[in-house]
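Let's start with one chain on its own, the form predicted alone, as structure tokens.
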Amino acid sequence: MLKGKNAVVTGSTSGIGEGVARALAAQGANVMLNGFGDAAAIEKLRAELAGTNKVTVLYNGADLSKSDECEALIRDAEKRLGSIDILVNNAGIQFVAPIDEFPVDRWNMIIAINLSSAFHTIRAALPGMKKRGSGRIINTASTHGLVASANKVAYIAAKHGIVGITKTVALETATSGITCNAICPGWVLTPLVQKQIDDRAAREGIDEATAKSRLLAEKQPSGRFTKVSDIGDLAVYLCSDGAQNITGAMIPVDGGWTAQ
């Protein structure tokens, strides 16, 4: 379905990215890797989605809480893959505490990396798309982007300004031949998500499958976990033929959660 387009994915070396990554490359787009690790296991997952699926992946290792180095990284992207069909924006990271007890360095990290690193990848891949007449921009908000929970103010704040910078670029590209949509996952049993699980089974004093238990039971109706491989389809989707007139969508994975 994707053959021959160029996708950068970031924070693509685990989690939600990887898997939108694994998604992209399956349906023939080459991809551009971006993300923090091991670079061993970085590098084996970028020859293993290269070979399985017969296209080009490459790595940028930039670091997304510094606007320059973004810039950079769709600059790089556009001279070794020839362009940027695909931009999805996933990097993320998270802190837990109270307001009142929320660290400042942990704020301007969050903000920089969850949400002001969209909006300077968006800006430099933009004109390249609009010279071509096309483009797909997708966003991973969350759940947390549409509704809130205690403690997670900057996170929070983030995403819901992701949601914010989706509907404003899909108005300002709406007759460009370019969409701009966001995914707003709930749960989904990733390495942030298994740190959170962590947390409360050593908080609380109990084993690991009733952390999970609990954690979904507050949140998520359905009971389960959104595989990461449900983000991956739904993305391919939203870059494909069929999606040419989905823009400036939230679109929730969440078992209901948003439903109640």
The other form holds:
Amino acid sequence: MLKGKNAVVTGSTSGIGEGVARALAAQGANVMLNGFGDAAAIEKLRAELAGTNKVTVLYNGADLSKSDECEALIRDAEKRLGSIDILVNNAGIQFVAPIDEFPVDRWNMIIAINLSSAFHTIRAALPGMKKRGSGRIINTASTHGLVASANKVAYIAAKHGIVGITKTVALETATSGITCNAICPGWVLTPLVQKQIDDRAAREGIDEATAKSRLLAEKQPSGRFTKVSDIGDLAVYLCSDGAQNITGAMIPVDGGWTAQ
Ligand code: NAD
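Compare with the form predicted alone: the form predicted in complex with nicotinamide-adenine-dinucleotide:
Whole complex next, starting from this chain.
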């Protein structure tokens, strides 16, 4: 379905971004991977996606906490893939503490990676999309872009901000063949959430299974984690022709979290 399309997926060396990259490549899209991690593991992922799907898969290790590296990522993808049809802003980190104990450097880093990087990449990629009269921008927001929880002030501010970017870009591109949407996952079992489970198990003196079920019971009525492939499937749909008039939407994938 996406044969010949070129996609950039930030933060795709792990978790949700990897799931989205896998889903796009499986539909025939060429993919520029980005993110941190072990070089051999990243090369293994790159080669596997390219070989299995007979597509071009490249890697750029830009540090998206830096504005010049965000722009360089987009320029590199345009140069090596030829164009960018799909931009998925997904890279993100978490830190948990009450606001009066929240380290200033963690605030600055979360705002830079989870929010500002999307401004920089969209700003750099839009002119090419506008020239071609088509494009798909997908931002990984969160249920925390729609509602808050205690102790995650930077993450929640950044995710509400990315919802704002999504709506603004959707309006600015409404007649140009480009769509911009936000996916808002609840709990997805990735390393980012595993750390919160491990911290909770240690804090409450409970085992991992109990920590997982308490985490889900608190917020996610379905009692199940979303799979990274579920988010990948939704990203593929948002790139399809059938989604041509979905723009500026916040789409929860949260087992009922935000229905409460
Ligand atoms: P993850 O830790 O598995 O993956 C994060 C990715 O971002 C990795 O590839 C990492 O290398 C990359 N990254 C981190 N800092 C970076 C930087 N400075 N420059 C470039 N890349 C960087 O986490 P995840 O759970 O897959 O999270 C992905 C996105 O989904 C994040 O934006 C997160 O906020 C969002 N999200 C996750 C959940 C969840 O339950 N896991 C829920 C809602 C939203």
